[in-house]
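Here's a solo chain for you in structure tokens, the form predicted alone.
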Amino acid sequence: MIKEELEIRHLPKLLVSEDGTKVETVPQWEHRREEIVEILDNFLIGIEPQLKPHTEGKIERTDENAMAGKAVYHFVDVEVDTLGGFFQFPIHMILPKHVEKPPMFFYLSFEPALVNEFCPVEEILDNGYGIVSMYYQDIAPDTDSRFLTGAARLAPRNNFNSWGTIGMWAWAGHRVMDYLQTQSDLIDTNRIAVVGHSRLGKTSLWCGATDPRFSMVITNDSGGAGSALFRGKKGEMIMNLKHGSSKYWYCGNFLDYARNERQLPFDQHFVMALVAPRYLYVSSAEQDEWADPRSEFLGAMASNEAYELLGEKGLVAPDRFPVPGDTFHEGKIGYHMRPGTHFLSRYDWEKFMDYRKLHGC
């Protein structure tokens, strides 16, 4: 059933190089991977400018008895020197006291405060994980900004393949990872998972796909230009992304494919395949028709080819579409389908943690 559905959608070939060569070896995949990044740079995210960033972190304040004494809370300023100028933004990091060098979640947040409706911090701590959060609008505003403020000011741009705000948010995520890599006395720097929801699920996917320092990439209800395939998709399409603040999320070349998604030189399985052979987690909600959970599941399935080429199991699931309550955790691509609507819930976090404990990632 799943194979037939993927064939009907006529996806561009993941394992065929631009010159028509079939990709069958690891060196060939490494070359193909570079091709895929170049395609996505030019036709989806936009090309990240060569800013040559130098990152440092400064702990501004520490609460040694956060969460009723069970955690240590660090308020940190991330300072980045670049060829385009100086850039600075705050992050929040909270670590459980009962775990030495905990594995971490890097959470891309819709709220400036770490504790918010999308992030059950105390439960995450109780499960032995630390968490660091970045408020996305501290990086580039999610408004009709015309690229005049935030990280956009660090480099000149054009209307075709310059980076959009999702690229900027992901770039800042890489700078957070720069800082976290200096904290090996406090955290397990080899087990850091990036997680985001909705537009920040699109961002977490790109952030983690292009930075191998992340051990795991989690994208929740990310829909169009996230985990959902465009070909055959329902709900959110490129035309919907051409209006309001979302028209700034991507490069101009991408928006030119509105109402013409079948001509895109990629589909979203290209993005997810970049995570291979690391751990990838895709989660959907049954009633999230705008994101289209069916197409999210198929996107994860279509990226299996890269994992299998590299000798790994990708998404291991029955030959049927998921139903609410389904959890597929066997392979290096995890997936669950949650009942309900578009949200990042405690249920989702519990599944993320269950998967991490199972695989030690």
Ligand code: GCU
Given for the second form:
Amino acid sequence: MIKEELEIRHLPKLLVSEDGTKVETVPQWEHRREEIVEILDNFLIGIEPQLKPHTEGKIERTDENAMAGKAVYHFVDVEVDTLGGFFQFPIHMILPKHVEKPPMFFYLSFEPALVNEFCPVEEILDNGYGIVSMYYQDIAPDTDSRFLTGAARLAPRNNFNSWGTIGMWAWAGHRVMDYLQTQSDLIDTNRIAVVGHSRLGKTSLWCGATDPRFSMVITNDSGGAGSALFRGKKGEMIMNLKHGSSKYWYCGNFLDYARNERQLPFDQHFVMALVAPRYLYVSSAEQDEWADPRSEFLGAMASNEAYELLGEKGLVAPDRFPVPGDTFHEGKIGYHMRPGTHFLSRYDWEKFMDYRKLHGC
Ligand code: GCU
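Swap state to the form predicted together with alpha-D-glucopyranuronic acid from the form predicted alone:
Time for the whole complex; same chain goes first.
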């Protein structure tokens, strides 16, 4: 059934190179992977400028007894020297005391505060994970006329393939990763999962897909230009992204495909396949029709081909569409469908942590 559903969507072929060669070996996949990144750079995200960043983190404030004394908190200033100028932004880092070198969640946050409605900090710490969080608008504002401020001022722009704000937010995520790599005496640098919800789920997907230092990539309710396939999608389409702040999330070339999604030179399984063979987690909410949970599920299913080529199991699921309460944790693509609406809930976090414990990732 799912195979037929995918066939009628007429997706561009993940495992056929631009010159028509079938991709069957690991070296062929590595070449194909580069082609895919180039396609996505030019037609979705926009090209990241060559900024040659050099990152340093400076701890500005520490609380040795945070969260009832169970955790150590650091407020860190991330300072980045680039060819386009100096850039800095703050992050929160909180580590449970009962685990030595904890695995981490790198959480892309809608709020400047560490504790907020989407991030149950204390529960996460109690489960033995540390959290680093970055407020996305500290990087580039998510409003109109932002191109004079934030990371946008580091490089000149054009209307075609210059990076949009999602590329900038993801770039800053890579700078956070630069910093985390220097913290191996405090955290498990081999187990860092990037997680985001909605527009920040689109961002976490790109951030993690393009940086192999993340062991796991979690994209929650990310919908259009996130985990949902555009071909055959319901709810939000490119036309809807052309308004408000979302018209700056991607590059100009992408917006030209409004009402013409079938001609896109990629679909979203291309993005998810870049995570292979690392751990990918796609979560959906039953009533999130704007994002379209069915298309999110099919997107994950369509990226299985890359995992299989690399000798891994991707999303292992029964041959039907998921129903609320379904959890598929067997393969290297984890998935669950939560009852309810568009949100990042405690339910979602519990599933992410169950999955990480099961796979040790
Ligand atoms: C809007 C937008 C979505 C986005 C969401 C969010 O609904 O259309 O693409 O995911 O905002 O970020 O909350």
